[in-house]
Structures are given as C-alpha cells and as structure tokens.
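The chain below stands alone and is given as structure tokens, in the form predicted alone.
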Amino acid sequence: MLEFLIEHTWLQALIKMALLILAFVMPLASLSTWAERRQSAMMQDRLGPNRAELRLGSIELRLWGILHFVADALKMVFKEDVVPARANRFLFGLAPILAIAPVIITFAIIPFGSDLCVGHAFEVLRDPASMCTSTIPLQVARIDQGFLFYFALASLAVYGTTLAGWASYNKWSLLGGLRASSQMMSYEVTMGLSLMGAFLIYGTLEPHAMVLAQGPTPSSWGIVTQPLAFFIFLTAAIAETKRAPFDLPEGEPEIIGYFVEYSGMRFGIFFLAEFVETIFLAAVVTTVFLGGWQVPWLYPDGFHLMGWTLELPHLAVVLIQLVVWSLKIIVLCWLQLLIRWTLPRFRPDQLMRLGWKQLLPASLINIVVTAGVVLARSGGR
C-alpha cells in the first residue's frame, strides 16, 4: 500500500488535501466561531455562549458552549433557502462557491511539515540527503510559482463578493459588493508588494523552499529579517478578509452587507469562508515570517542547543514540527480575534487612505531597502 502511494502522487495529493481540510481547517474554522463569541464575552465581561447542551440520559454536556457552533450548523442546514424573485439565480448560487473555493484550493501550496522519509520513521536521520531514497512531502502541491499561484487564485474571491451583491437585485447588496471588491483589490496590491522583500531574501517563490531557507534558528525567520513586511502583510491580509476593523462591506451601522439576501447554507458558506480565510492568512504568515513548520533548534536528527544534543527518531521530529506548526496558526487566529474586538471600525475614507497612502508606500520602501541590503551582501554582483 505504501509503495502504491509513493508511485501515485495524485493519490497522495488527494489524501493530504482531504486530511488538511477535513481534519484541520474545517474543525478549526468551526471552533473559531465559538472562540470569537467566547473571547468577545470575556473581553466585555459577559457570559458568552453556554446554553447549548447534549443530553445523554441524566448527563448534561455543555462543554463551555462549544456545542453552539453545532447548533448553528444545524440551523443553517434546515433553514429555508430563499432566493429573491428578481435575482439572477445562477450567479446568486455561484457567488458563495466563488467566495470559499479559491481559499480552500490555495491551501494546497502550504507546507505543514518536513518531508516524511519512508522506511526510516524510527531511525535517527543524521544525513537525510543520503539516507532517504523515497520521501512523502507534507505539502499537497509543490510548484515553483508558489505564491504567484496563491495571488492568482485568491483574486478570484473578489468575484464571489461582487456577484453576491449584484445578483441579489438589491441596491444595498450591490453597494456592499462594490465596497468589498474595491477594498479587496486595493489591499491585494499591498499584500503582494509586502512579500517581495521576503522573495528577495529567500530567492524563491516556493513556500517549502522558503521554510527551509529560514531554518530552525529563529534569528533567520522572516519576522526578524522582514519586520516591516510582517506588519504590513498582516494588516493588509486582515483587510482582505473583510473582518473588523475592516468590515465596511457588511458594517451594520453604515450599510447592509453584500450577502443580506442570502439565507440557509448559502449564508453559512459566506460566514464560514471568512473564518477559513483567517486560517489561511495565519498559514501564510507562519510560512513566510515564522519559520513554517520549523521548530527552534530542532534539526532532522533532534535538538541542538549550545553544544547539547537530544537525538530523536525521524517520526518524532516530524510530529513535533506538525504540532508546532498547528500551534503557530492557532495563536495567529487568536490574535486576529483579539484585534477584531479591540479596534473600532474604520470609515471608508480612512480605509482607502490607510491602504493607498500609508501601507503601499511603506511596502515600496521595504522593497527598496531590502534590495539594497541584498545587493550589498552579494558584493554588487
């Protein structure tokens, strides 16, 4: 069976994509809906969700309100799916798919662990290059274009929000869709430019190669070598997800959201897409700026620190890297929730001014400075 998987890379990719989405992304996105309510309640001195329960005879399980997202999912499944009479039914149904599909697909380029060396799981790999004759990459698709693929696909999500507003045949939805598209396109420019400095330093667009270039030494990670790019990208990416304080396309005090006419699971897809985007944002930040799956001072054969060595079998090293990668993403998701409930909503003019007059020039300055440093280190060659 293992030999069959090694020979058929398409089956490997299918299994890895299914495990990544169904066992990590979707459960984390669902739990994020509960964490957002729970965290906001703690910050505002409220109780938060705590009533949904599961009864097993005389036993009542409330689990701190975690079952609320299960109740929400059931409500959306059984809620009536209403389509406005004058809406474009085809585009109305296509919009939610265009909103979530590009985000899920782009998870294919995210590396979530080092290559798994087949046949040497319980051995200490002192020289992986010579010992590993066959490997299983813990990444769905390893393509040289890497983040160019991400930006090409992520830009398609703009169509989902725009079509949702236009196809609903509602002027308030249309206005929300226009705001969403202008906001997303504006901040995509800054997102791309903010990563250019990292591309110059690592010399590659491939995410796995960028993780390898950072290595297990934290001083070589992107957040140290590109601190300005880290803050620019994080800010622009939060604006790209259209969540507070950048939630103008659906800001209740100002405008009705672009998916106001959606109900049932169509609304649920838009709702879930936002949380999936936050997870993908955390994955990209982890990959480019936080060393990806790298663990401080953990090498293929174990931990090395100040002359002290702790040898570990290959499988243990891979599992530690996978757990630490997951923890980095969870912490970044928590950070985004914290920002959501800390900062007030921007005005539309403030939103555009921040993107075009502050973040964009800062990203260009970062590129120029980084290029100069790289050129100086190369001796002007």
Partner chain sequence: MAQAPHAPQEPTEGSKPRRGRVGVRVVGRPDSLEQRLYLPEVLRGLGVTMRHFFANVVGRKYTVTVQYPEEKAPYPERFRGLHRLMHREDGSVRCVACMLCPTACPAHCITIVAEDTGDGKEKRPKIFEIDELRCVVCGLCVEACPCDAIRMDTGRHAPAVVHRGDAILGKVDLLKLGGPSQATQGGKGATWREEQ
Given for the second form:
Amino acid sequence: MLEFLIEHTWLQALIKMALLILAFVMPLASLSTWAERRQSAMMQDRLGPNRAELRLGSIELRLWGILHFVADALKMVFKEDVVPARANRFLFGLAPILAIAPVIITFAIIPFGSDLCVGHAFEVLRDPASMCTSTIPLQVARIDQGFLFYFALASLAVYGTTLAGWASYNKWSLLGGLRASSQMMSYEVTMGLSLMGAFLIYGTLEPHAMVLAQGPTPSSWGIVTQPLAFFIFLTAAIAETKRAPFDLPEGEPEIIGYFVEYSGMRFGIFFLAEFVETIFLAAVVTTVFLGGWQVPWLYPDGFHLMGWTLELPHLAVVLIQLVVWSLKIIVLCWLQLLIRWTLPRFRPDQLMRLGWKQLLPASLINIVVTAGVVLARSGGR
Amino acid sequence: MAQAPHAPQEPTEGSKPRRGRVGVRVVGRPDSLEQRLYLPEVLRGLGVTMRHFFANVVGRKYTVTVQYPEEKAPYPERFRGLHRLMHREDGSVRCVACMLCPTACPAHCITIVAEDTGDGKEKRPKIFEIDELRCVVCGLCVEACPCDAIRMDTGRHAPAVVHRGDAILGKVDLLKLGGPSQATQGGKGATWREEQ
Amino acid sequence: MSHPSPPHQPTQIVFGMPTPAEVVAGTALELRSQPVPPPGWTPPWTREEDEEEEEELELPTEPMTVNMGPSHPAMHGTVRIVLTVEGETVRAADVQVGYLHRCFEKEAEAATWTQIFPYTDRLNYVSPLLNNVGYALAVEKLLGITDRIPERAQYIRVIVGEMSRITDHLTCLGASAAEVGALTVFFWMIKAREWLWELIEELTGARLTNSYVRIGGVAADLTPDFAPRLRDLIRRVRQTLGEVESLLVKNRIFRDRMDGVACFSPQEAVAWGWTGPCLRSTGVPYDVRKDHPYLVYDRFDFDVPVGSRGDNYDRFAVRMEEMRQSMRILEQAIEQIPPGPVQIDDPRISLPPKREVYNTIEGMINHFKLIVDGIKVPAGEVYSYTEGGNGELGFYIVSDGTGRPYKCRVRPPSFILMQSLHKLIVGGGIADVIPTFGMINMIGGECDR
Amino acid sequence: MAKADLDKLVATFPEAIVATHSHCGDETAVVLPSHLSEIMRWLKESGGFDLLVDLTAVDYLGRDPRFEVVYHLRSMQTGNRLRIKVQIGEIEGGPPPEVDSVVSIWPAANWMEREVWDLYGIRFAGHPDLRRVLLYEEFVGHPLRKDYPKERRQPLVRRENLLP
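Right, the form predicted alone is done, so what does the form predicted in complex with its partner chain look like?
What follows is the entire complex, opening with the chain shown before.
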C-alpha cells in the first residue's frame, strides 16, 4: 500500500491535498468564523455567540458556542439565493468560485511537516540523508518556483471580487469591485518585493527548502533575519485578504461592499474565502518567517538544547512538528483577528499612499540591504 | 472637586454662591514621529485590546453582557412598566372613572367608560382599556390619578403580542396585575413621589 | 429666565488633550499655552501639492449618481444623500431630510404644556433630558418663575443634563468610530453609555424616554445612593475614555482619516448658523452655558473646549473633551447640591402632593384643575435657549393664555448643521462622507421633528 | 446691551418699525416686510448680528395680517440677541404670501426658509432652492397652518422619478 503510494505521486498529492483542505483548512476556516465573533466579543467586553448547543438526550454540549459555525453554515445553505434581475447570471455565479479556488489551490505549496521517512517511523533518525530511501513529503506539490506559483495564483483572486462587483448590477458593489482591484494590484507588488530579501537569504523560492534553510534554531528564522520584511509582508498580505483595517472593498458603512447583492451560500463562499485567505496568509508567514514546521531545537533525532538531548522516534518528531505548525498558524490567525478588531479602516487614498509611498520603498531598501549583506557574507562571489 | 487649581474658594454657607471659572481650552492635536510611523501606536492599541481580551477570557473582568432569559437585570424601583389597576380591600377597583388619566395621557391610549356603582355615591369604570401599543410610558397617568388606582410599577415590559388587539389591556387584565393599594383615604400615599 | 450678558473674559488656557490622570490631578492646566485663533483666521488647510498634480494625471471619469440612504448602513436615523461621484470623489451632494418627521409642533399645539414633555424626549433621543430641561426652562421663562425654581431642582437639572450630554457624545463618537471601522471603540463607548442610562433609569424610571423634568422642577428627587453611584460611574467612564483615546487619538490611521477632512472656517460656521461642538471645533468659543449661563451653570468651574482647524478631528476631540468637562461639572454639582424641595411651591404650576390629593378637598380640586385645564401660561412669546447635545437648543413659544401652547417651535441644532453638510462633503471622497456625517451628529428625531 | 441695539435699530429705520417690545427680556422689533432685506443687511453688517439663530413663522389665523415670520439673531461679538418679526397678510385665493429671503445675508436661512415654506406656505423671494424640506414634494397643503386639520391623512403617492 505505502509502496504504491510512494510510486504514484499524483495519488499521494491528491490524498494530501484532500487531507490538508478537508481536515485542516476548512475546519479551521469554519472555526475562525466563530472565533472572529467570540474573540471580538471578548475584546469588546461582550460575550458573543455562546448559545449554540447540541442536545443528545440529557447531555447538552455547549462548548462555548463553537457549534455556531454549524448553525451558520446551515443558515447559509438554506437561505434563498437571490440573483438581481439585471445581473449577469454567469459571472455572478462564477465570481465566488474565482474568489475561493485560487487560495485553496495555493495551499499545495505549503509544507506542513518534514518528510515522512517510510520504514523508519519508529526509529530514531540519526542520519536522515543516508537512512531514508523512500519518503513521503508532507507538502502537496514541491515545485521549484514555489512562491512564484503563489504570486501568480493570488493575483487571480482579484477577478473574483472585481467580477462580483461588476456582475451584480449595483453601483455600490461596482465601487467595491473597483476598490478591490486597485488595492490588490497595488499591494501585490509590495508583497512580492518584501519576500525578495528572504529569497536572497534562503537562496531558494521553494517553500520546503526555505523551511530547511531556517533550521530549528529560532535565531536563524526569517523574523530575526528579515524583521522589516516581516512587517511589510504582514501588512501587505493583510491588505490582500481585504480584511480590516484594509477592508475598503467591503467598507460596510461606506459602500457596503462588492458582495452587497450576494445572499445565501454564494455570500457564504465569499465569507469563507476571506477566512481561508487569512489561514493561507498565516501559513505563508509561518513558512517564510517563523520557520515553517520547524520546532525550536528539535532536530530529526530529537531535542538538542545546550548539551541536553532528548531522543525521539521519527514519527513523534514529525507529529510534534505538525502540531507546532498548526499552533503557529492558529496564533497568527488570532493575531489577524486582533488586528482586525482594533484598527480603524483606511481611506482609499491613504491606502495607496501607504502602499506605494511607504511600503514599496521600504521593501526596496530591504532588498538592497539584504543583498549587500548576503554579498558581503559570501565574500563577494 | 478634584480640580484643586480651579477651586480657590469653597462654597461657603449663607453667603452668595461662588461663581465658577469658565475657561476656554483648545483641544490638542498630538503629533509625533512615533505616531507617524504607524507601528508603535498600532502595537500599543493592540496591547490595549489584548489586555481586554485576556482579562475577559480568563476572568470575564470587563464583560458587561447580561444573558437575558437566564439572567435579568434588576428593574429599579421607579421603573415604569406595564400598567396595573389597584383594588380596595374588598377587591373592587379603586378607579372612580374621574377621567383624569385619559386627559393627562399625551398618547390618548386610555379609554374609560363610566358606570354607577349603585350606591348613589361613586362611579366606577365599566370599561377601562389601555392600548399598550399607543402608550409612550411617560407616567403622566400615574401622576394624574387622584386615588392611586393606576400604577406602572409592575416591573414588567409590555409583552410582545401576535395581534394588535391583544395589546389592549382591559380592566380584568389590569386588575390581575394589581394589588391592594395602600393609599387608603387618610393614609399615606404609596408612591415614591411621596417620600421627598 | 434672564440671561445675563457675559460678564467675564474667558481665561484663554490652551493645552493638549490631557490624560484622565492629569484631569484628576489638576495638572492639565500647566501645559503649554497658545492663543485662541483670532477672528478672521482661516484654517491652514491646503491640499498637498502632489495631490493636485495627481489629479491632472488622472483619466477623465464619468459622473455617477448614487443614493446614500435613506436606508444605508451608515445613516443613523434616516436621511438621504444623493451623491454625484466621479470615481471616489464626490462632485455634488443633495442632502434630503424629513424621513422622521412626525409633526412635533402640530402635536404640541394640541397638547397641554405638561404633555409636551414626552414629545421632547423624542427630539434628540440620545440626550432626552437636555430637551426636557430646555423646554421646561422656556415655559418657566414665559411664566416668569425662572428665579423661583428651587435650587435643588436646578442642580438636579444640571446633573441629568450633563449626564445626557455625555451619553449624547458617547453615542456620536462611538458610532463614528464604528463607521471608520473601529468597532471595538463603539462597544466600549456604548458600554459606558449603558452605565449612565442605568443610573438615569433608576432616577427617572426610563432609560430613554425619561419625561422627568416638569414645569417648575423635576418629577422626583434623587435616589438616596445617587451621589456615590455617580462618582463611581464617572471614574469608570473616565477609564473607558482613556482607553478609547489610546486606541484612536494617536493612531495614524484614524488621524489621517479625520485630520484636515471637512474643514470649516469660523466665519463660514457662523454664517451657516452652526452652534455647539461643531462651531467650537472651528475655534469659536460659544457655549450657551458659558455665554448666557442658565440654571446654576455660573457656579461651576469648567472649560469650553475649542478646536483649531475646524476639521473632523477637532469635532471629535472637542466632544471628547466636553465629556470630561461634563464630568467635572457633575462632580461639582453633586458636591454642591443643597437639600430642599424639587418642585416649585406654587399651586398654579406644580401638582399638589399626593397626600393632599387623597385627603383634602382643596388638594383634590387643585389637582383636577391642573390636569384638566393644564398650567395657564400668560399670553406672550418667548425664546429660550440652552446648550443641547449638538448646539443651541432653542424653544420659541407663543402662548395665547390658554392651557395649551399656541406655537411651540424648537430650534433643532442638527437640522441647521445638516444644511451645510453638502459644503463639507463635496470635493472629498465617498469614504469621507461617513465620518463627516457622523461628526455632524445628525439625530433624526431632532432634525426632522 | 441688547436694548441699545434695539434703540439703534429704531433710530436708524424709524419708518420701518411697526412695534417693539422687550417681553421677558427678549428684545423684539416688528418691521415692515418692504424694509426687511435692508434692515437685515444693516443688522448683519452694522449691527454685528452675524448669527441667524432661528427662523420660523407663526400663523395667527383670523388676524390681519395673518402670518408672522420670526427671526432670532445673535451677535457673536457682544452676545446680544434680537428678535425681528415681519407680518404678512394673505390674499384670499391669491398667491401664497411672500417675504424677502435672507439667504444671501445668512446662508443659515436656507433650510429654515424651506421649512417655513414647507409647513406654513410662506414663500421667500430670492431663495435659491425653495423646495419642501421635511415633507415630500407631493404633500398637499401646509400642515402648521392653523386651518390644517391635525387628523387629516395624506398617504404618500408615488412619483415616477425619484431623482431631483
């Protein structure tokens, strides 16, 4: 069975993708719809949704209202799906799909664990390079141009919002769509450039290789070597997700947003896409700046810290890495929610000024400085 | 009187009340490099909300929510709620159909039709209806009542109804909410207005 | 009510926004000082040069007409703004109000003088007690009993009025903050407002539609534990305001949205009839409480905050500071309040105590006369004005000597502010319409009556 | 003091003042409609009354002249207040009564004059945009006139084009 899997990488990829999306991303996205409300409530001195409960006979499961997302999903599914009379029905239907599909596809390049060494799962791996012959990479697609693939696909997502704005035959949503396209185009440049420094340091575009390059010592992680880039990228990427303080395309009190005419599950997909995007952003930040699945001082054969060693079997190492990777993502999602509920919204011209006049020059400076340091370190070769 | 620099003299009893000092102050527009850089102030703001978040998650420190059906915020004594009609010791309605409450009501929500009690002295309401949908809960009817027959101290809201007609409370409904009034002739009035 | 002309020169003390600690410690006054803008001064708001260049480079766009309102997420109350936009820039605006018109004046002409109190509750429904007080003062001025109102009643009116002013400003600033995306601030401010309303409910019997003030006094005395509860509440509100400031005042995103947006010069503001916090934001220190002291306002120390540029930020900061000053007044008022009756002792005006109504025939007849005929206000006309939440709240009353007003006109501050809204929003972006509108603080009930 | 302002006004325009009083401390001058513009401009420019506080009307049904338009002014320099009233009659079956608009003197009069037109049916000559402001354009009659019955109902009728 395992051999079959190792041989047929396409099947492997399919299973991994399904597992990643269905077992991690989607549940987390659904949970973050609950977390957003609950967390904002906690920040705002309220209680937030806490009443959804499951009753099995005499057992009542309330679980702090986590089940709200189920109720939410049911509501979305069963709501009437209204298409405005003069909307372009085809594009109107296509837009939500275009909004969510690129993000989900891009998850393929995110490494969520080190390679699983089949056959040595319960042994302590002293020398992985020579011991492992057949491995299952915990990453859906290991493509050399990794992050270019991400940038290419991420720029597709803008079509979803712009089309939604245009197709719904509503002036407000059109304004929202236009805002979305200008915002996403402006910030894509900064986003790409801000990662350039990291690429220079790691010498690769491939996410898995980047994680390996950072290693298990936190002092060599991207957040330490590229602190400026971290903040620039975080800002630009939050702007990409179109969430507050960059939620201009939505801007409820101003223009109501590009999805003003959407209802039912079509709206639900936009809603979900936003959360998937936050998770993806967290995953990218983890990969580039927080050492990906690396756990501090956890080497393939166990923990090594200041002469103290704890040997662990390979499977345990991989599992710890998986859990820590998930934790990093959850913390980053939490941080994004915190930002979302703290800061006021930008105005379009401020947003453009921030993007083009502040973040872009800063990221260029970052590249030049990084390039200089890298060049000096490598002895000018 | 926390503003020590402003309060040179305390009001002295018996003398003319002191005049306050009224100044004009121009509100500041703080502007600093720190603020221009976005980040320090953003982080400070995040710190404030984070403090609220953790304090609320751990101990519900600042949380003010009242979970309505289970918990109820107490209604203060003076709360004006649903009307009630008081009755005498013998259970008969105190109202003597003097028509003061419909006169005082700015919303014209009270309808009274009077009838004789039969003893040749007093009247009583044959019909006493209050349209709770029209009522603006101002309390002027209670103030107007000369015999402590109508009160609004039930501590209950006007309930939601399915049909508009259900919101019109008749004499029977109002008496059910009522109790014997202590405002017997010659006795002390029972309202808080009396206590001043 | 005889308004003495202002005898005092305002002490022109100027400083940055003090922290709550500074206000409490009283050290705020020692900060730097600068002169109040002279009359004839115009805001130094000029557009950045590069922005003008950018405009020339932009492609021509076709104007588009969009309806903001009557039902729009940002329109508190119902108001319709027909915007002609070019891209994101507003080129023309037509503001249409009246969606909440419910004939206050026509209704008032059919009601007795006392029955108008519930109507005044519904004028500015976020500070109903200020309207109650304003209306009562107008009728008392016509009755000529302004000087005979018991002192305790006057203090209570000041207390409830200032509490209402705080709730008014909390609502305005909270809602505006929510509209620029800072929803957390909104909930914190609404939380503080709720505390105030709880106390008001205890005092008056209702949170919002208080109908608490009466001609000749107030309906009931303070509750026994009012003063300690109010002190505690002021402490908590101060803390909340401090937190709100830490989120907004120095946050560049917020400042960029508010600074230099919708500037109005003092001359323009006066010409357009502005009063209240909006007028003060332009630097004109006109406050009815200061310039024409009514009730016992001349006994309190407080500062009138004014702005320096007349932009949205100044309107925000002026309201913020006004809440602080209101709390100062409250603290002094609960300190100074004398014991005594809360209703004027005049059988022609105030209802007899219930005890007399129940037990004496004179009391009963007096009671009947007052309820059935209403208070007889001598014929004449009077204009009385107080400082409402949004500016000068005036009542112009004409009486023909019967128990009902011949005319009861209210001068609604926000209606007069609203007519210059188009001046503020044309030329700005769509995104600026919202904070500008929020800072005008149009209250539907007051604007449309 | 405001009394001095009133005296000065009377001295400057003796022929235009119908009556004056200072009831309850409110200095009031009733002026002729023909001189309204002139007086108002003088008050703004020479009298210093730069804030038009309020503008409203009163309907004294059965009296001639029937309507009174009431202006409340305040001087921002001195804090003095002044009430100016102008009485206008109504011609049975004729055009609506009309007074001069003061919008060109105080822009603040704009909506207040519209409101008076809306509720009292008094026109203002020279107003830039005399539309109804609180009621809808299709409304028939002027509800604050004393002869408009309070109970009368007017359902909102639809207009084809909602844009102005």
